[in-house]
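Given next, in structure tokens, is a single chain: the form predicted alone.
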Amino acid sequence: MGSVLELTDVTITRNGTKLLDAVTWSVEDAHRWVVLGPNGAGKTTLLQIASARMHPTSGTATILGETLGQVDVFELRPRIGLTSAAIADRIPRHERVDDVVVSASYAVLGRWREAYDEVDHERARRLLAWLGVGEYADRTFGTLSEGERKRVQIARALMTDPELLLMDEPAAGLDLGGRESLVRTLDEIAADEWAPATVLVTHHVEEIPPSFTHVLLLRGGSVMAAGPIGETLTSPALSETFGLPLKVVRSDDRWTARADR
């Protein structure tokens, strides 16, 4: 195994607060991550250094081999596959789908005046099929469901075959149904002994996907506990995480956490 992301005490500061405070964590090539901690817990902020959007205050963060500050972002970004929110809403709604994702070969949001060839398309369609949104390829993205969304995010996020993929929150917002369908989804590329490392940020241990096999947990900024998913996601972990008295129970290789009164 190798490390493919290597955050060794790294702080963000801004406007005089810590969003991140000396966060130190390793993920390797076979690793599955949950990243799981309440809202302004620092969570998407780690996914904006892992991805290569922002560099550290202080600290040092490897990834792929190379070290921020001392690298050309856009040469290391297509190297990471990212699903966000935050891209989500930078997509053109006027945009093919098929284009949503082959795009992704010049990590650009928007066809403009690049070539693709035709190899690219079929991967593209590949890939949208494989997910199971392979018959809106030709439709326009801002006609999708946010189910349907998500997955195109996700094939475009495949589409350079990344060494890393980080998903930041792909179930919020969809419903029970939809929710499930994309867990199943999310366990299937996760179960691939070909997929590349993996980084899933969420609020909810249901979200969880079976074969995910390491969790971190962030509070404030800080790392509160990390490590085998198995061992680490304990009711006390999790309460001293969000602050609230939580009693979290696997089943069927499911997670489920409540209150515990």
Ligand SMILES: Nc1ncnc2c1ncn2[C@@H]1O[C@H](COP(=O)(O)OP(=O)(O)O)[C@@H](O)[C@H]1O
Given for the second form:
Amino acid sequence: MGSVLELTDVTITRNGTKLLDAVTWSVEDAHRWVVLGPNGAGKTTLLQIASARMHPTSGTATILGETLGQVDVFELRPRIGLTSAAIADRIPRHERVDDVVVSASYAVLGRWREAYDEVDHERARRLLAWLGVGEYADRTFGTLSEGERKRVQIARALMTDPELLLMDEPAAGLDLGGRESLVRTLDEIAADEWAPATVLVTHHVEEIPPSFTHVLLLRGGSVMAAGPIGETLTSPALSETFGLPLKVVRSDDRWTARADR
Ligand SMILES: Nc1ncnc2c1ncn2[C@@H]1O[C@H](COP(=O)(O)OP(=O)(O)O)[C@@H](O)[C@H]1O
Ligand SMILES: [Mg+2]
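Would you mind giving the form predicted together with the named molecule, to go alongside the form predicted alone above?
Full assembly next; the chain just shown is listed first.
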């Protein structure tokens, strides 16, 4: 299909500070991107633009062929799947898990008055099963572990069959087993030819699933490097991004990084 996201010189200014500084970035349909950068680099802000929840102060953002500022964002948002801690915090803990997923089709949080079709519930249950949490469909969200909640959120983000999937630190707060299991699931999703173009935000190279194809390195709102992961995710580039000497190693299609002494 071609270009899914096209940012040209996107700058976001708040209180005189540039949260993003002339970001130019292009995401194609078949791409699976990792966005890496330290805390405060602007990663979440970048996803706010990519999910049509924030407008550039200057520059142009074109999402799924629609340019922000010239499109009704309420029509655009259902075409984009987004997971983030901020969204998770707004999910009522007493909400049934399958309702958390189904309610995404109405772009509302919390089951309130809408009547959902049986087909929607079937789709929600299929997605929950695909994410490995099918047996929890009838439980309430609050009774799930942190890792299970992350999976439910991803199922929810996929409910509207989005053309672009954005995940903001989905592995944050998971223990080692939970992380490894989520990385495997994300890898399966990304490897599926029917999966949407995907952007995964993290600050740990250990969380990069093997099938991800591209990386964007962000520091202080500026793009330090962007391109195919094998040639872009180098020790010098990662060191510059995080501001300390780092050694990055790829082994068995997974990545590790540590301080280089
Ligand atoms: N509304 C705002 N006004 C001023 N500064 C903000 C605002 N929102 C975020 N920031 C700042 O912008 C920077 C980038 O934030 P963010 O995109 O959340 O970074 P990341 O997700 O990479 O940790 C941070 O320093 C943050 O404090
Ligand atoms: Mg963030």
